[in-house]
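Presented as structure tokens, the chain that follows is alone, the form predicted on its own.
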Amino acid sequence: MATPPTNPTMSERGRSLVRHRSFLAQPSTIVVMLLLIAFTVSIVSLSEAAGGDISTSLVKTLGKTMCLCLIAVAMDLVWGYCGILSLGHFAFFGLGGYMVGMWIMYARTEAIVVEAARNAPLPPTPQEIRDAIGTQIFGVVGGSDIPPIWAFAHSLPLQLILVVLVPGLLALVFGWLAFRSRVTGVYLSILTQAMTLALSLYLFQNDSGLRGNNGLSGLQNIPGFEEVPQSVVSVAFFVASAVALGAGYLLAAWIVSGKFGSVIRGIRDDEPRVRFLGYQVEHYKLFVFTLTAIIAGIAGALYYPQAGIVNPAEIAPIASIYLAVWVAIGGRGRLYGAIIGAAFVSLLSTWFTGGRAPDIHLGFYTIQWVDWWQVLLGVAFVLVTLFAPKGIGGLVDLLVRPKRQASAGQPAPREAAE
């Protein structure tokens, strides 16, 4: 009996659909989600807002760490999977913080101005209120007029749209110009670093419209929540950061699990061959670069209200270099490795630079970790690059693969593909 012909197209679609559905069943995804949920519930339950012993400052530190883990996932997607070493993703992170910070400063200042005008003999006009707001915000840089870039600062929904739109458009324009010219490798890294430096230097100027070196401050005071304790606000941002990290991780895991993930890994490993096979390499790279810039902007929008201030120093190229170090130490090409690296290095940095690490007295010299932390981080990066290229995430492979091989009786597939 003749076998009925099969439809290759439908078969391929079916396999692709199965792959996309199965990413939720991958061990690394399940473990990360369960740990994230358990960690979030534990911190919220033990926080000061819930009557526990975990201080508000520690909750804020952990919330900020979640945001750094989110941008690390974005960095791993663009570098670890697509092979684009971007040294400018912290610029998108900072822009997201500036966009939400503009609304916070404007709305808080407006409330102060309106409250102060209640006892005035004559009610102020809308223009007088706007002039007073401009003086309050920009008086520190010798200005009083509200710049055009603050046109939507009065509206939270519009500023939230700009959190996505501004980093996304910048990445789209920059990526289109760079990728269509087929700039790759170290030259592309230098271009992204130059973009970050140019943006940072521009924002340092007082006439940039964003208060120059002073940046935007007081962002921890959320308008409309003045009567709410900071312990409660910090828990709310912590939960929001955890949800964003979980959603960002699932999105990245979904992207790298299907055919799209195979193509971008092929671009990373052998770009000319992928182009020879007929794929529009530039389109794939542009999509990943733009998407990760948007994720970075969202992470920054959640980070800086917890930090309380955003200024041009946050966008300096060194911050993006640190980001690459986190991903390398955690394990490039492993999404969970990016989370491990960002969490490990940022929390360790807080411990060392916060004066909690004891000084080491050598008799002739005293090692103060506040001054030597960056040296230690640089040495760790060099050692990981030379002797442990898989990073901390590689230790997970050493623990998991022998068990898989023993149960299956054969070598397990590469964990980085998950």
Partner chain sequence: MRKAPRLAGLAPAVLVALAALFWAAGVGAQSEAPPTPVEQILLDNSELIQKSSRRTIGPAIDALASSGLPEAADVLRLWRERELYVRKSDGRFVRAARKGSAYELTNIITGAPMGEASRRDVDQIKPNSGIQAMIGAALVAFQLNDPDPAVRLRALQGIERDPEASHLTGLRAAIGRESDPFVQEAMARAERRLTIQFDEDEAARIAAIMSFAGDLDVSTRATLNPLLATHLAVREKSAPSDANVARTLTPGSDGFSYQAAYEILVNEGLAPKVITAAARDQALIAAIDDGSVAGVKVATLDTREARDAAYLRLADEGKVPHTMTEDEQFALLGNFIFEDVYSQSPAITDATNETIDAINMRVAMYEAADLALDGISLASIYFLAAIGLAITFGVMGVINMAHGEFIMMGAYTGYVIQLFIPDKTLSIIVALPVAFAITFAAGVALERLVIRWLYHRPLETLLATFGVSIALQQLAKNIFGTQARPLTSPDWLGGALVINDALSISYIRIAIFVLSVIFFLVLLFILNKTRLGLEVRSVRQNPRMAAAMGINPDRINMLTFGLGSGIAGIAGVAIGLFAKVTSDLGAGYIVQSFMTVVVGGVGSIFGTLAGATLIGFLQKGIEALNPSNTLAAQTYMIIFIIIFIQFRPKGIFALKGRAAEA
The other form holds:
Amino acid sequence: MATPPTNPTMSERGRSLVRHRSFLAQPSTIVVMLLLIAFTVSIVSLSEAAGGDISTSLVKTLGKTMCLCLIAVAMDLVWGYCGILSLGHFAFFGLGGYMVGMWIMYARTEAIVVEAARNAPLPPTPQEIRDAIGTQIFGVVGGSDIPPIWAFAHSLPLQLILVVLVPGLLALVFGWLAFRSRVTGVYLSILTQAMTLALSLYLFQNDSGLRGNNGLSGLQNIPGFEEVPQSVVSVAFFVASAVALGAGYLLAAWIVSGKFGSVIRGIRDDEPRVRFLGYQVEHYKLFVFTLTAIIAGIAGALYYPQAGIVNPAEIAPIASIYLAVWVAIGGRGRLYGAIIGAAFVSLLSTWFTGGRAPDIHLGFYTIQWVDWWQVLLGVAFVLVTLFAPKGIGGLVDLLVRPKRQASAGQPAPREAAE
Amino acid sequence: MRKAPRLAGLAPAVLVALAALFWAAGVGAQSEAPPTPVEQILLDNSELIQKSSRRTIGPAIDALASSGLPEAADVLRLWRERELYVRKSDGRFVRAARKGSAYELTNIITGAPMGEASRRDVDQIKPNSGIQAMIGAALVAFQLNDPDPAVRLRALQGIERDPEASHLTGLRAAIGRESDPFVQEAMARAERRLTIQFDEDEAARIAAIMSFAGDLDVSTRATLNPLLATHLAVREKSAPSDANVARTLTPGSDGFSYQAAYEILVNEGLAPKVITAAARDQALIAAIDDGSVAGVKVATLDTREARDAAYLRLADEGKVPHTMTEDEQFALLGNFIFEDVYSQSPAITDATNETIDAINMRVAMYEAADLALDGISLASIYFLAAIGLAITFGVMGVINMAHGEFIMMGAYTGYVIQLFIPDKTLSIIVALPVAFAITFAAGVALERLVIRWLYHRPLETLLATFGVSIALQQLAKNIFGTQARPLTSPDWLGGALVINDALSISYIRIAIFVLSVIFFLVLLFILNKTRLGLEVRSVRQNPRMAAAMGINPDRINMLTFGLGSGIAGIAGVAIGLFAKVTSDLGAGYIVQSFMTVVVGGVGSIFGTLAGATLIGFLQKGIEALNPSNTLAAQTYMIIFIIIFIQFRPKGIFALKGRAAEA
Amino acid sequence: MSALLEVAGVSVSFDGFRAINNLSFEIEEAELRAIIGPNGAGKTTFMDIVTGKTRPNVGKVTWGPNNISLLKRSEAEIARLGIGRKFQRPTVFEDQSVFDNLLMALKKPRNPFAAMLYRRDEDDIARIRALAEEIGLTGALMRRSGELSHGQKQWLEIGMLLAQDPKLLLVDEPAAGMTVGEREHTTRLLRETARTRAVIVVEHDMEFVRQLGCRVTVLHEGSVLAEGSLDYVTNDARVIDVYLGR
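Alongside the form predicted on its own that was just displayed, please also present the structure of the form predicted together with the partner chain.
Entire complex below, previous chain first.
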């Protein structure tokens, strides 16, 4: 068996497969993109703004779901592919929301203040405007000074840069510290959770400069678009979220398709081995961690203007764990699995907790889903982990696999090495 | 201040008067009792009393005070409260109550009616405030000489509550006569305090002040602090000063702003009023004429400079007064010195400062001790919460996110048991083993149903147990509701062990400390000295080898997990005693617990102890630096831990070599 | 001729147990060397020290003509310097195809951005094909390496080692789980390789070591007990005592 008999047809196929194949040509990418475009177009054309039946609130829910799908893709990249179970990506998501929220709140308050000053006998001085804005925004936490971290809040471009920069830098510094000292596995998970907890506790303080537990509110009112009805604004954000999701998906698909993808999957499965191959594992992890943090920040920046409010509770460690739940239920290690999981669980959760699910009458007890949905989710999650580690995405294998058994199709997810 | 008691005194008087009215109507006039001895003393000194002069009244008060009659105190009190009247017809002292235009008279001791008299027939004795003070002092001396030590002590407390200069003499006299050493001690303290406040002799005051060095009583500080009261004084630079200066204030620093300094000058009449921004704007608005002010277009007045310039033009036109520019204000401020000046003399303030420093020194020492105790009790709470986790996570390598929910289950178990067993002590004693049994069973069930299938897949264990955690939390919410349930500790755990005014430890914290010490020792014993512990350690180090030696790793894992969970249940009962029992009780401890285990070093009970101690002390330490903000303390603590792990990734008690990779 | 790798006076202990005790060892460029020794002699720990996984308490480890110290370097840096390692238990990336495994090992810039922008070209594909030919996995290039037999995984790992183009190969029990034919192939391959680079083989199987026909170093309790030809060391009384005697 020193030289196994070479099958000429297999060899031929091998020859064609080893050629570089663009990630764009992967069936899953094509299907996801087509579905995304079709879905977006149909929702937009059926929306209230276009004279259709889909309510503004539903459009908002779907737009928010898109953002959740985007952060789920990021989570899949960092966890499903690179094996880092981060319990902190919702912190980056929240930070992205805060960064854009600062501009929205500042600019809108400024508009209101300037409008109010129009009737004053003297035109307002810049200081008076600043004071009025400070009082308006920070009165609720007993302050009136605008904290230094709001220095760029007047400028949309600068705040948008911060959307990328703040989560990115936080992830870079945190990741550098953690990966450098080779904190891995559950330790790293706990450490990321601690980071999230620290951040949310910090933001809960009134003197954090971000309005304590009140958070930033009124974010659905986009400055400069006060006259545009919410139905149109919601469609615009929906489309933007869809574009971001598409772009994020393509970026992630590109990254995991090539040698880089091989390396990070190698890190997930056997980190020391990758090291002995000469790869600086820390750099790869840091890159993926930071990149996904930035994607999460962008997703948050799109999410919170649709949600209308961002507060420290959003950043609580539990949110990041839910993110892991979505990805696990959807099927990790496959990008579309993350999207399926996030969309499925979050929409289902909205449906159940929104009181729209029918109660189940058992005679002696009535199951009200508002109360029991969490129990169901928890149990379902345990069952998925135990019996369907591939998640919902595993169903796709059942449909597709038999036809391409011999080919090197989608990588099956595998548990990270200890 | 003085009105309240008088009004209160009126009510009984009215009652007495009404009673007397009925009496008079029913029985008719009655012969009056002859004067009692105390009344006789009043009669003997009638002239002095009615004269009511501060200089001459002394013998009259003394006569009453030294009479040894028990009623004398009541009479003195009536006198002081201006409720004593004299009937002109026979000079007898009576009490009187208004009734229409006349007075209803009653005996000053017995309250027996003595008929009516017109307003002209009685005179009210009106001691002035000087005499009132003298009577007060006599009264105090009276009470301080009461045969009942409880009364003496109460009198002393009265003095301390409301000290007056007049008390001093009586107090000093009483100390010598006091037989009860405890009361004497209290009198001596009160005397020194009164000396500080009222003695005329400065040397005596200083001696008294110095005698309090190191005294921790809160009232001592309350006595001393007023001596250091200061007021802000301003003087011209050239003017000499002999004031006892506490500190010199520099405008623009130490929270003493230029505006405040200038404001003081204005208030003292040393500087002209400055036109504020608001006043300037008012003036400008008032002067708007056809869209411009003094020739300046209103639309351009959108900066401070433009407004100042426009105001200046108005002033030049003479329409408004000139204001001082900031430079002029600064220049003016430069001519003055602002000082905090003590009201007391330098000798007094020096002595006080010295004494207070000495007190503060001791207080700081006790506060440090208090902080250490706080740290210990927080550490024991973290230890209790984390030790179960240390067993499941450290010994088995299984991360159990539902650990917090086991704590919560323990707390609810305590609550439910208290519903059936009202006796608090008994219920807690029952709750501890029951909580252990319930969470032990829950832990075993979790291990058998979920975790067993996920060994060697730690991240999946983390997620699956998280699923269990959210299900359990919601389940608890559905059963017990969202509001906090009471888990009441027995009364004997309610109080605190008071060591002194600066240091006290609540019994519940001592109990939790004792509980965690017991846990520590028991677990140490189980893991190191028992067969089970041996088997647990061998399974941890090499499951296959252990299995080959006849140990059933399945059984050991199950028992270990049960043990860890059971301990969480007991911890839950303990934590429930002081925390709110809600469905997310445990979730609040889970991250800290993990950190405790990780910081301490996984797999070592000593490590958990070290981790809990470090985190407990650290958190209290940071809180002490910024007591108003516990959130910030937690934030900084977590950041510290993240950095700590950089340097000791495996914790304080790190396992080395091959075992560490197991 | 200076030594390619020089280990001098190295000791390391875990919790008081001295795994390596004042060990000194040298290997030339283009030399084949077998290391034998009973369990616990410190063979694996020795490899761990050379590859940077374990830091010794004392001693020196220097590399190459410039005598670079390896003690302060990370595993990845040491690997990039040209020290490749094959593990006792075959460790390949089971989730990925044989081709991807080899591609990852192929000597190329190792930084993340290079990896991301990397596009396979004809040369690389040809090189991987040649390697696959060498290790007998041509037909299995597109299979998931997890599906391979134990022996095939061993081969794949050897192939990955060769793909790195290292100057020194550390090979831990390469023949374990191989058929007789495969062993012969392995022997041939290792001897072939040792013409241009240094190869250290850790092996239990005396027959396999005999086939390699190279100098043998015997480790015992963390230090070198004897060194020389196989015949020489197997006749050494101490070696017989501690190792062969059992």
